[in-house]
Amino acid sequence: MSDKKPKNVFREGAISSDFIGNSIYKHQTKTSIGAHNIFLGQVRADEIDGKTVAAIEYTAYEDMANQKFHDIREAAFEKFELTCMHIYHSLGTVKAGEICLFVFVSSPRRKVVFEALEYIVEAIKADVPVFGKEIFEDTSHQWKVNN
């Protein structure tokens, strides 16, 4: 592992599909990757006890998170020949239909991708301390259970 600091994965608000393409854009001279993944995490407008979902307000313990997510990082480059990695996660409210989940990796080679992506995202899920309310459309709300 590394001795790097944890960067601050978070965005506030929705990650907008003008970040993600420009994050993606900036690797496409790199002549070394011959394969892109993404996983893009969407709020879903789910129905739960007959209400839907409008919403999710996230909120993180920011520094043990981003720790997480740096430890993640590191683990996924031990593991992965990985060329390139981006995480970012959305913090405050997010509608239904927008991004809150922006994972990017790149590798020479392609089976690499899809494996270090699945792991990456399962690690998030898993391991790091990031919270969803849901905001119904009667402006109710309930902490989202992960699944």
Second form
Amino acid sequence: MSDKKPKNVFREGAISSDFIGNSIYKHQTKTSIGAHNIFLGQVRADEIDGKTVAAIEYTAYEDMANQKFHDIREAAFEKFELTCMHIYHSLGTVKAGEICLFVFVSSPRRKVVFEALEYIVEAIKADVPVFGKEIFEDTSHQWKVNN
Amino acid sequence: MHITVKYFGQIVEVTNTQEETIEVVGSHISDLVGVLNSKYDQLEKKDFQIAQNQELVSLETELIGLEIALLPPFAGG
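Switch from the form predicted on its own, shown above, to the form predicted together with the partner chain and output its structure.
Now the complete complex, all chains and molecules, led by this one.
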């Protein structure tokens, strides 16, 4: 269930498939759950003006960001019948093809997790002060902006 | 009033520092922004929101002496 104090959502570097797989495994003891839903944000090798994105370097206003993640979490528990919810976001360099965001929601029933996951991911994109520097293969850069 | 101001992302490319103390005469966020715009002539070209004590505020909000942050467009996920 939800905690009162904001957790640290950030992890240094990419989120590994081992970590994600292990998170799923840990929920096998929670047998009231009937449905999980997972969002994985992956760094895309966008091509812009002939240059390809090789990595994104993430920074954040960490205290405010953790508070915002906490608020999103509280709002989601309020709005949806969730058994549990986990959010992890990368800081530092994440290469193209690697995972930078992992959102994991669980509920007794499937309809809830589809709605909840979309709500949470959209709120993260809009409200959390995380910044991304897209680094091209030639080491030049531009700043990523969420739409 | 002395205000701690933090900068993030592309704003740091304009200020060349992540944090500093700014002396402001006046009592609103707009007064602080005025000081920053005269200190950094490239700042006006940048798109950013302002947080005071980790909450987004407008130019009309009163300064309360707590931490200010200049936040460029978000790019989480």
